[in-house]
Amino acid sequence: MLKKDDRLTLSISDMGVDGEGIGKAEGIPIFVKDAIIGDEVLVKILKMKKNYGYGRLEEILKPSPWRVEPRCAHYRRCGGCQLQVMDYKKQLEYKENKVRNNLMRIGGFDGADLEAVREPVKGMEEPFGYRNKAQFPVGRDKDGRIVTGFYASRSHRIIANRRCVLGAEENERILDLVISFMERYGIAPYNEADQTGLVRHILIRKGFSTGELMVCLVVNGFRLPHSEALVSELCKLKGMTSISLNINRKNTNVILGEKVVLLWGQPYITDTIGEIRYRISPLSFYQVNPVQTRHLYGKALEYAGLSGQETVWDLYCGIGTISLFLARKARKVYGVEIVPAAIADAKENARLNGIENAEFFVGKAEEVLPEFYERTAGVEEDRDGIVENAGGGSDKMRHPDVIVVDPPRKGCDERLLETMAKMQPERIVYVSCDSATLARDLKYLKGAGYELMRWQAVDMFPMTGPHVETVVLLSRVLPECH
Ligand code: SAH
């Protein structure tokens, strides 16, 4: 039996949810931070549980053939980039394999069948500098100097680093200006221990397609003394569009408070993905990797196979990113989303783009859709196929051409899958951020008469961990004629 402080050698053969290496000893998986697949390592056991354990990497005995030099000097201390020392091609191969294995093991799909309809994993040409948003905590180092950077993994200790290789180049200059402003005017960073001090975080967002920049200081107060001095410097930066404060006076780990006070410029920046423009305020949800988002949602649109005549439901629609992509090519799109603020953004984005054929509903997809379907039972189709009835439904709405889903990690509720199958769309496009729940849901839909036509894994988060998005096309199999 292994116990704490034991030393042993391990061959790393897999990866955990945070990108840590996993090797087996006596049949039990041991999690080792900073080890990657292919490494042979000397490990000291930190903690043993019944079915798994944690080890500390003491020495790399034989480096993995996929080890590469990290770009960032802080990668080991910072919690953000567990995979930076792993060759990017290998990262992609790992991610695609993970999806494939889940589809086989959980979804019950055959390996050769999957291979026949696979599109190669979509990675980034330049897998750095892709994040359009960063939230830098502000604090003091042990000598009392003001620092900003990133939290060390599993802690709130700040690793001073103004030049994250995943973020926009402009971040460093902005952070320099804010920190020197704070030093000059004696403005204190927030101290979590006793909730004193003012500046908690610096939020920076950039519209990659427009070059517009937003800086928002999260403060434990209602104003920023001498803010005009900071504004006068920040506003000279190329692309600067919005400078604001976010008020957060709570003793909480949640970064942003509810209120935003504009200091200079507009309260939002604008960005485009494909042909669609989006307005982004400090509190808006927006995908952090716009390049890969463009690909993922473009693929969803391609799989939807629209000609202009279709009626489409977009479930879990968020701020309507996919809905608006679809609306350009469909007759009508209905979006459903649980967060009211996201629906407000979706409507605003539709208006901004002059899109009038998208309609949005607030609620749980697994409630809105079944309730709608049951309420409109008995609606007859007229010559146009678009009868409105007292329940507000139409036959095309009950039997749409396409249903798109983009659920959170827990996947779709079975009640929703059941209704989707009853609605009998020709095609279902499933966008997933968790291939295990994707596989479970596809198994259900396969049982309900849908066939897997295509799939592709898309890497939205290079370097950071094993997360991977997948987009899948399913088609309805018509009952055979006898
Ligand atoms: N396609 C969206 C993002 C989808 S992320 C976009 O581009 O904006 C998943 C979304 O599902 C989130 O917006 C989340 O708020 C929403 N959600 C979570 N549970 C839900 C439920 N039960 N019903 C509807 N929406 C839900």
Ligand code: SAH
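Just so we're on the same page, rigid core means the largest C-alpha set that superposes within 1.5 Å between forms. Positions refer to the first chain, counted from 1. Just so it is clear, the model here is predicted, and its values are computed rather than measured. What changes on going to the form predicted on its own:
The Cα shift for Pro127 between the two forms, taken after rigid core superposition, is smaller than 2 angstroms.
Once both forms are fitted on their core, a CA shift of 2 Å or more is seen for Gly107 between the two forms. Once both forms are overlaid on the rigid core, the distance between the two CA positions of Gly449 between the two forms is 2 angstroms or more.
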Contents of the next structure:
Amino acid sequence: MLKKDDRLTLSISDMGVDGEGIGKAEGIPIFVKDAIIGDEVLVKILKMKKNYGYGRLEEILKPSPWRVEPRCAHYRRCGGCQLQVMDYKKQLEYKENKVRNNLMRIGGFDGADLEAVREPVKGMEEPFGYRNKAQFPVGRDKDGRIVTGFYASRSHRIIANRRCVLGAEENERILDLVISFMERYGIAPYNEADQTGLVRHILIRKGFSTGELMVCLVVNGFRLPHSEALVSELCKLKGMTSISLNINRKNTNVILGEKVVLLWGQPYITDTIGEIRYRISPLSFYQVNPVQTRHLYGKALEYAGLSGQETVWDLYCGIGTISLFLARKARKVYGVEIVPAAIADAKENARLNGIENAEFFVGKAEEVLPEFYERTAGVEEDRDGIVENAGGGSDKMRHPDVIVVDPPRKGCDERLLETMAKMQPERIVYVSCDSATLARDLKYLKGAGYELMRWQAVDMFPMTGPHVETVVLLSRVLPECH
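Counterpart to the form predicted together with this ligand, namely the form predicted on its own:
Only a single chain is listed, so you will not see partners or other molecules.
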């Protein structure tokens, strides 16, 4: 019987949800951080549960044929790049298999049917240097020196590293300037233990298509002493567009507070995806991988099959990223998002692009859509075929041609799925960041009369673990005539 501190040899045959290797001993899965598929490893058992255990990698006895040299020396200690030692083609195969297996196991889809409508996983030609956003915690090392970098896995211990190989190359110079400024003027980093100190995080964003840079210091206060000196140095960097403070005085793991104070420049940077231009503030949600975002949203648009006459609902629309893509090809787009600031950004982005056929609503999609559908029941059609009533909306709103949904990791709740099915759109395009909840929701929609027509996995996060986006096209199955 396996127990803590046992040492054993494992052959790694699978990988877990956090990118850890999985090997079986006595039929029990053992999770091993830093091991990859194909490795033969010596492991020390750290913890045993009833049906699984955790082990520490002590030695690689026989390396996997897919093991490669990592670009970053910190990859084992940093919590960000679990898959950097795995050949990228194998990463893509692993991620696509994860989606397929969830669709079969949870969604109840047949493997051969899935293969018939699968489009090959979309990876990157250059899977490094792709992140347009990074949030670096600031603290002190054991010798009292100010450090920044990333947290070690499952901890708040900072691994000092100013040159992340996944981020923009400008990040390192910006971090050097900020840390040097803090040292020169005696500005203390935040201390989580006693909630003292000022600078908590350094947020950096880059518009890859415009070259515009944003620096936002998250601070445990209302001002930054000697900020003019920092601004003077940062402004020398090519592309610097926005420098601000974000006020966060709460004892919380949430990085950003609600208030932003502009120190210099504009309160936003701009970037483009395809032909659409977006304004991005420190608080805006914007996909971190612009290359793959262009493909993901382009694929969603392709699956929507728009000819210019369609009415579309875009649920969980954020700052309107997908909505504005769709609006260029649709008659009317309605976007729903719970975050008021995101809806304000969406409206501004529509104005910026001269798009007048997109309308946005603040609220939970799982509340807004069902309440709208129920409120507009029993309407009467006018002579133009457009239905209006005191509850607002039209028949095309109640029965749109297309619904696009891009929910958070938890997926859609059943009330929303039920309403989507009642609205009977011809097509549903589902963009998902979690293939397990995607599979669960597709199972419901399949039972409600929708057929899976096409699907593709899109790797938005190379090197960083098993996370993968998936875009799916569902088509309504018309009842047979008898």
